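In the form predicted alone, a lone chain appears below as structure tokens.
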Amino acid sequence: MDAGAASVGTEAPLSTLLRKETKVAHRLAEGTRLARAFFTGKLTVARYAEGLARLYPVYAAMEDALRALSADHPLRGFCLPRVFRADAMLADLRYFGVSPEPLRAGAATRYLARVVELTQPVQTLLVAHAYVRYMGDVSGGILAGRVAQRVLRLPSREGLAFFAFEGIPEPDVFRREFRALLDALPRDRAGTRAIVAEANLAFDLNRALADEVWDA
């Protein structure tokens, strides 16, 4: 074992480092004009669907890659179909009559390009993007889902599959299990720092995409 790997045991768990060291980027991503418009009931269905369309290819690329991992890949444990969102997003887009293709040049394209880069082949850094999306989806996403029909003024729950997590009846349990997977991930000190840096980048990419949708 090299010195870097040996030293990782003296650090806080990866899940703790991710939570603490992405706090600023996380707060900025949650505070976009798009997010504020959603929770104040000022977001139009058209703009919501546009944001969903731009995010869909990111989820699809990540989830296709995770599903295809071999049994001995370090990220195999993160193949968690019960939290995957691409199929739900596609169903919502069909309801809204919006196509996820083609992507425009800009923030959405940059976000997708970074995720695709980490899937060919799958690199450990991809876990940072899974952390940012899925932990957020199971936390803020479930909260948002409780008010989505009202704030978007939809006649029913149709179009809101993104917020439905039938396979996760206990979100707290899922989050604990996800953190345990993170903490068990083989890595050295440099790898840990790289994952934290990638998570900050993922939050920045999400914020840029949200700003792009709002300004469109």
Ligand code: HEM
Contents of the next structure:
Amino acid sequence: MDAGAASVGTEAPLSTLLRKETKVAHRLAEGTRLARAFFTGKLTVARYAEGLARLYPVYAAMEDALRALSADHPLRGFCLPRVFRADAMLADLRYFGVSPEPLRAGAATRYLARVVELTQPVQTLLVAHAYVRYMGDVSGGILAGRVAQRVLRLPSREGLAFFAFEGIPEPDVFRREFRALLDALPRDRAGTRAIVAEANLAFDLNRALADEVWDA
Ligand code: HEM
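Given the form predicted alone, corresponding form predicted together with this ligand:
Every chain and every other molecule in the complex is listed next, the one we just looked at coming first.
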């Protein structure tokens, strides 16, 4: 048995490490001016839609790559269409009359570039990006969805497909399943460290994107 394999048995599960070691990053993500403005009803629909437009290509790149994985790829289990958001985002953007124009610079571009880099070909590190977005969407995102119509002053649920998880009636069950997938990933100690670092980077990229949208 090599040193890497030996360490797997003694290390905490990946899902536990990710939750613990991104705590600070999560707190910072919760505290962005954009997130605070959303929850206090101070975010305009236009700015919300702008954020969605900048985030859309990131989801599209990640989801296209996950859908195209071969059956024997280690990340194949993360092809989870019930949580995928790109189609819902596109529907919302259409409702808001915004098209996700490709940008050439800035935080959204950096975020997209990093995700694209990890999809050509798909590297295990991409799982960190799936974790940060999908576990976030099915956790805090559920709370956000409950208040979205009110805080964005929308006349109906139209435009809020991003928050509607029709294929996920029980978020807790999804989160449990997602954690089990994380914990089953073959990895050694260095691989684990790299995934945790990538998750922190993904939080940073999200925070920068939120700041960029707020300051635009
Ligand atoms: C004001 C904004 C936010 C609120 C109120 C919020 C709230 C929450 C809550 C309540 C949980 C569940 C904690 C648990 O069950 O243990 C959670 C988990 C999570 N959130 Fe957020 N969140 C926010 C922003 C974000 C952002 C911007 C991201 C990433 C871009 C994010 C990513 C995550 C992740 C990855 C988890 C799963 C943690 C784990 O169990 O491993 N959150 N969030």
